[in-house]
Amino acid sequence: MRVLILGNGAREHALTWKFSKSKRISALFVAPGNAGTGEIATNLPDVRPTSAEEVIQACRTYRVDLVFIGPEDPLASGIVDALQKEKIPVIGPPAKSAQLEASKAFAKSFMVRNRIPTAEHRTFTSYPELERFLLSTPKRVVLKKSGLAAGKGVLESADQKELLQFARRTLQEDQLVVEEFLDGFETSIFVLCDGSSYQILPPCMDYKKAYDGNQGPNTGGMGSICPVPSVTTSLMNRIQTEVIKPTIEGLDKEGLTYKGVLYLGLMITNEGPKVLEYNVRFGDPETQVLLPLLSIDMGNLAEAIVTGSLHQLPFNSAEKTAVGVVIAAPGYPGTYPKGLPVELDIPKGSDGTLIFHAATQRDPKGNLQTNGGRCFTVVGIGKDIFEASVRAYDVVPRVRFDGAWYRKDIGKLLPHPI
């Protein structure tokens, strides 16, 4: 099997390093990619993962297979619907189905539909008729951009001007969803889905906010761990229930075709859980902290899914807990510089963790460079969340590059069960 992937960031290299462990792959390709990547497999530089013009010309001077599309851009530019017009087996829904995500005003009006729990919401697309609801609620609320923002189209603040600098901003291109606030703790589920059947994941949790004691903006995510300890087996029967099953049943009722990964983004209140968002792939920084405890050869996995054969499939997840901690530029979640030369003091036979690479580069000379705002996630694995932690912060400090930071509470600040 010769495999494309498409994406730059630690979650690519995350699927590059597990495709490259099943017997079943002959070749590996990753467009654009980036330096921990072409350790591992072919980067194709210059193909862009929103072109489907450049995206199906690789696939024809490579011999590709089948594509595993990492990013959301590309899945909603439609670059799905392009490869199935070539019989390219890819991975990713169809643009129509990655209006889950590219459209969070699509998103709730899915959920209302389909009696899915999701917070009280209103969409606007007038910034007076906003200021208007904003300035009489007595609720505390939560603003959303409804397109994609990288994980930093999200405002929650109690300081009434900075929601309206927000939501004025924001309605100049896009709409706006106004959210009650939640109360509860938070937690990603990834659903496999081929079509007609589906495959639920180990829970993980992403820490998103930028700094320790989930202070400061939001980010693309600053850690996570696998699986949650607040996650119990009667709290994933119920997630099940009341929110993966009407999910599933909504999509073939409403023609949304869905062979690849559904991301939900739940929050746990007291009242159960409830849908924050859906992603159509795969989470960054959770990619990182999951696949490592997946016990499945990658290329029998990306078949199952592509001819509909995953109830087939026999899963297994590793009985041990992961610990991704993201490190990250100066001046990110705003202004960051790039080029910043990397030293990684990594021992040979670090037992028990990863790094995978996020936006690196090599300069001309073959030296490592950052090359954005999250650079590295460094992943330890261990028997529970204290060695796992304890192996990935070991670690951490031997990224070393200027202005390097990182939290400092990941796996260690942790949710009460509800």
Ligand code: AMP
The other form holds:
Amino acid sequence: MRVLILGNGAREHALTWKFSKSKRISALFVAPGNAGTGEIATNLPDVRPTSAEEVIQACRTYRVDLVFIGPEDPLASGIVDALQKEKIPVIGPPAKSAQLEASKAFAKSFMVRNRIPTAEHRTFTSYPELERFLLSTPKRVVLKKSGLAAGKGVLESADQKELLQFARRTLQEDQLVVEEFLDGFETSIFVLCDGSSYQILPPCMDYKKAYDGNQGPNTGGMGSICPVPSVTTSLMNRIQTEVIKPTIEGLDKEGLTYKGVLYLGLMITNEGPKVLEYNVRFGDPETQVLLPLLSIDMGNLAEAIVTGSLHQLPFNSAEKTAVGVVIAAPGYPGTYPKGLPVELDIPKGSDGTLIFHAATQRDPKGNLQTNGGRCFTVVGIGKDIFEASVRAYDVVPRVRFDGAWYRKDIGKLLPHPI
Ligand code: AMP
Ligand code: GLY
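The block above covers the form predicted alone; next, return the form predicted in complex with the named molecule.
All chains and molecules follow, beginning with the one already shown.
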């Protein structure tokens, strides 16, 4: 099987790594890829994932049998529809289903229509109407830009002036969803869908805030764990019956079913699990901790999704735990320099650890340098969360570049079960 992966983050490095271990793979390409994927696959740096023309051309040139799409932008712009028209097997939703992620207004009405537990909400298109609402509501609220925003379109604040400023700015370009603020802890649930059946993967948690103690601004994710100790078997059962089942049935009823990954961002509240958001792809940095725990051949898994035979694959529950620590450039999630020289001082055969590159590249002499905000995810794998976290943090300081920083509490700061 000749596989092309679209994207260039640590999620795509983890996907590439998992595919590279498959017995089914004869050639592996990543477009555009990063310095890490370049070590285990062929990078196609000139192929833009959002250009259907360039991706289809690459599939023809490299005789690709299957395309796996990492990030949301190409999905929202219809890359799957374009590939399907060319009869190229692909894992990911068509644009119609990708609206579940690309439009929070669409996702919220889907949840209401299908009675899926979620925060109460209203969608606004006009500022004066929204201002009247915000000034009169006694409730604490969260504001969300409806469209894609790379994790930066949500404001949780008790400061009314800040809320109004954010709302005015957002409404100039998009709809705004206002939600009641939910208390609880978050978990990310990934569901593989093959068009007729589905498979739920072990629960993950993403540490979204920039700084230790869950302080500071939201980021794309500064760390992750899998599985999550506070997501017990009985809570997983509730998530399945109260959230996943009605979601899958709703997708079916509304003609939105697809072959790919459904990601449910949940808040576990006192009243039970509620959906904060849907995404239609794997998460970053969750993928980096999830895939190493799946004892399944990625080629077989991809084939099962495409052919609709997921139910025939054996899925064992994860016996180990993985902790992933993101190493970021100075200034992230604000502005940051690129091109910082990187030194990786990692002894060969480091047991129980993996390093996934995110924004990295090689300079013309072949030296490794940074190329963005989130630069690496270091993953530790162990028999429990303590061992996994110790293993990750043993290696983190060995990834060196000027101003490199990371959270110190990934896998240590854990939510209390509800
Ligand atoms: P979203 O893109 O909708 O997942 O929102 C991004 C982040 O904002 C979430 O992961 C939560 O940390 C926070 N958030 C979103 N909606 C709510 C809510 N209704 N109540 C509390 N926090 C929220
Ligand atoms: N982990 C958050 C995301 O992938 O959107």
